[in-house]
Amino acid sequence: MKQGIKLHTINTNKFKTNLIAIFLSIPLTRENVTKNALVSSIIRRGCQKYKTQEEISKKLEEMYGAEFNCGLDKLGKNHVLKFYIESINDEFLPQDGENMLKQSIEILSEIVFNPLAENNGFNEEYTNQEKENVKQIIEAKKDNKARYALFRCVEEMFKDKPEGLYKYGYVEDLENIDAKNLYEYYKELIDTCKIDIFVSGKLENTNIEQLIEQDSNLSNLKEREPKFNINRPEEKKPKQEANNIEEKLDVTQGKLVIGYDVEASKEEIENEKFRYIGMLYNAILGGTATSKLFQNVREKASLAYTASSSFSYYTGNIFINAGIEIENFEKARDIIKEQMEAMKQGDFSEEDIENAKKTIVSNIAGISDEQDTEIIYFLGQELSEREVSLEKYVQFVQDVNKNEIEDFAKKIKINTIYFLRN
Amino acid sequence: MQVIENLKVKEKVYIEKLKNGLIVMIIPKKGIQKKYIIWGTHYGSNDSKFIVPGEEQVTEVPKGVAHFLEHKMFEQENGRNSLDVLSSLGVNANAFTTNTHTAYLYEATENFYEALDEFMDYVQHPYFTDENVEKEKGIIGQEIMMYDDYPEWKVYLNALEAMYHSHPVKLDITGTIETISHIDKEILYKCYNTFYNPSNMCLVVCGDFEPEEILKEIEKRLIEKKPEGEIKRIYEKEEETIVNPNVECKMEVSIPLFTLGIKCIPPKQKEKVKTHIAIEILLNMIVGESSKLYQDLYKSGVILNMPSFEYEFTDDYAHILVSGASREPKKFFDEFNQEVQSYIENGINEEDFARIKKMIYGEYVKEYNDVANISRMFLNDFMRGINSFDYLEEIASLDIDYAKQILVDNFKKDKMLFSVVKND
């Protein structure tokens, strides 16, 4: 649309709904992380046209329950503020001429780009209430023990780095934020961030560019040289020995998380294949019900109900999670280590690889059956400046071979063992 | 095949009752990559006391058998685990147990028919040994312990315990470590043979299918079985009163969690859908996003998020649950109570009613976006004797007087209880 602002349209007739998303991406920093969380929660409270949440809600209900949603995501070194509206396609409404898509674009852009402001600041009452709200969200970080354990492991691995930040920010940073300085920050954010607008739905008879241009909030946005980090994993420095961390909380079941670094060279990381090799490695290790971890930790040793791994491409890590009985810590850790070693030795078959490919390919085929999943996939491509279509994605996965997975396995080094217990 | 079409969402469901008693429902979705199949038996955690068709005496089994069976069904005589087989075909397989039914399912974009071979084979061929039953106790034990760490689960279960005197809906679906210790392979076979008869089951498929073709594929894979007579399920007579209006429990949480429960009279078969819609409208009016109650409580900091709410019902019980987090849970309870009384005394605002009705219509339409959602919804509704399309049909004619009557009949002060989980 303009420099730094991009419109993506996905024309599909699979759904009863249209989904519109606006993503604001900026570099993740300790200085801004709490402010972003607060901005995202204040602007949903009211805009110039609908000054209160009650007015916004009533308008959305009137639009056959159009659904507004917002969220925050940490994608590599970027913080992404996400805003969505989902509304029914006119074809499925009891009466004609509603033009739900136009109404949806209007209300979404109004909430994101024209928030309620007075005397050059956000509304005082909203700011204070949302500070409380964000504080509560930050404090609730310990409520889900499994998620908390994973976060703590990541935090330990990325001390003082953007990747280790908590996406909702920090309680102590809330104090110095007020309605005025936050509004200043918000204006700067809107003028400098990367903006991506996605529209997905049955759009064949709609001139979507025109709808966007006619929207005053969107047409008022300035050109910008967007500040954001292109999402690629970094080269890792070899680590001498694993960091062992034990933390106590009131849990019945112990939560074990082990974080590994993928020590690949810059050249290997830049190669597009890196991501797909990592996905396959992960699927064989702990990504499916036939994976080594699921089979050996859960099924054979009956040690856990959950035992799985995940590959974080943006940060270049593998994480293993298991919920286990506290006294079984050593046993589980040793079985996990054995599985990692087996991967290094190439102790997996062509059949394992084929099965993993089938699972991944089947997931890719399903991406376009879910509106939000498809949008998030293309956002990921956008932020890493790649343009891999879903067809090409399948091809990349199919092309990975056993040697590449074994090579990948050899680059994996343990970084942190985190255990949450009572 | 019987065909029912809905013109609002422009979808059709094809229904066939086979000779062996199995109900098959097919919802074709042109152009969608995913194919979803779910096979449910009308047998859930509530069914632990029953009379096997043809027998006279009552059979009683430990709590948690339905869920245990679900876990064990994947194990095959040839030593393979069907979940692994399905997984290696690249399909997404799973199973779950609710209070009223158990369901097996998978979602595929490729290899649907190869997976169908395995899927229909394992559900029809149980294989239990003393050894594999013992081993499962360890895994389920871990699952039970995992749930013990979820305060959301605790606050919910406590509410049900405070609501029901004897109905098994108040118990954990998994059973307890103690009850599952009594399970053996004879019990599992007995329950399997009773409840996994085709005449007690329903199979739903959704995706890009030709209805006649997929029906043939399903029939081809069914083993010969005769339909059985009615299974008599025995529940102790549940009193209309609640057990306890207040329950509290201590757990580590950053903010107290609450579940407000209201015990209702189960709706008659013909009234189920209308009652359900009316209660959804009422709950949205009373405590939904645009409600005065929610807005006031949010502004004063009593609650920080919209509470979630649901109406749960079968033939023999029904209740409303409103759950959320609050620094002053008692205040939420009192204000909710007051708001309900004020609705009963002052009536319902027509404008609000019309707006919320539009919104609920939209919610129903959205359900048809996803094959998994559609299949689960049709199965779940079938288990309660409902065709899912009825919600889209009934909502238009639902009027404000009906909603008022439902309000008075169901939101009773002396049937309301409050469960809280907090730090100290």
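Numbering follows the first chain given and starts at 1. Throughout, rigid core stands for the largest set of C-alpha atoms superposing within 1.5 Å between the two forms. Small disclaimer: the values here were computed from a predicted structure and weren't measured. First, how it differs from the form predicted on its own.
- For Ile88, the Cα coordinates differ by 2 angstroms or more between these two forms after the core has been superposed.
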Given for the second form:
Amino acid sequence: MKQGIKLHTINTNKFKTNLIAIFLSIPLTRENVTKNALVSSIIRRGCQKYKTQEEISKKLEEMYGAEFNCGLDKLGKNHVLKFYIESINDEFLPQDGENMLKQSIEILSEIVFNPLAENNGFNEEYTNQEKENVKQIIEAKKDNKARYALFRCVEEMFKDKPEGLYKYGYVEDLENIDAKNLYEYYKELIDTCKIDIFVSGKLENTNIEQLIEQDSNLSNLKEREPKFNINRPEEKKPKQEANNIEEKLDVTQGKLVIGYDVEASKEEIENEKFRYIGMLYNAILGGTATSKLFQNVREKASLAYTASSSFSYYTGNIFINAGIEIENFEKARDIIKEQMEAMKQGDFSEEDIENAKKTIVSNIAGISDEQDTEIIYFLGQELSEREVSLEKYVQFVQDVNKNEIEDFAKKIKINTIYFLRN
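The block above covers the form predicted together with the partner chain; next, return the form predicted on its own.
Single chain only below; no partners, no other molecules.
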């Protein structure tokens, strides 16, 4: 559309609805992370045309029960503010000429790009209420102990780096934010961030570009050299010894999280196959019910209530999560290390690889079954500046072989052992 502002269309006959999404992507920094969380919360409260959530809801009801939603995500080194509207496709309306797609674009762009402002600031009442809401969200991060343990492990591994920041920000930053300086920040954000607009639905014979161009809020957006980070893992320096962290909270079950670095060369990381080898490695290690961690740590040794692993491509890390009896910490840690060593020795079969591939391919097939999931998939492609269709995705996974997985396993080095106990 304009420099730094991109339109993506997904033409699909699978749904009776159109889903429109606007994503604002900006580099994660300690200075802006809390402000972004607040901006995301405040602009959903009202805009110049619909000044309250009640007015927005009334308009959505008139649009045959259209739904508006928003959210916040951390993708690699980027913070992404997400805004969605889902409405019925015009083909299924009881009468012609209502142009629900046009109305949906208009209300979504109005909410995101023309928020309620007064006296050169956001609405004072909304700002104060959302500051309190964001504060409660931040303080509640300890409520889910497994998620909190993973966050703390990541935070320790990426100290002073964007990847280690909490996506809703920090309570101590809230006191310095007010309606005026947050509105000034919002205007700067809109003028400098990367903007991606996705339209998914039955779009034959629809001139999406024209609808976008006709929208005054979108046409008024300035060209920009967008500020965002290309999401690719970085080459890591070898770590001399693991960082051991023990934290105490009122928990009945211990939470063990072990973070590993994939110490690959820049050339290996840049290779398209790096991501898919990592996915297969992770599936065999702890990504399925037949994985090594699940079978050996949970089923055979009965050392964990849960035992799984995840692969973060954007950061180039493997994370192992286990919920254990607190007195079983050393046993669980040691048997996990044994499974990691077994992977390095190639102690997994072709059948293990095929089972892992089937699981991943099945998950890929499900991407296009949900409109929002498919949109997020292509947003990830956009932010990593790589275009991989779902068909290519399947082929890349199928092409991975045992030697490549074994080589990948040898590059994995322990970084941090985090244990949450009582």
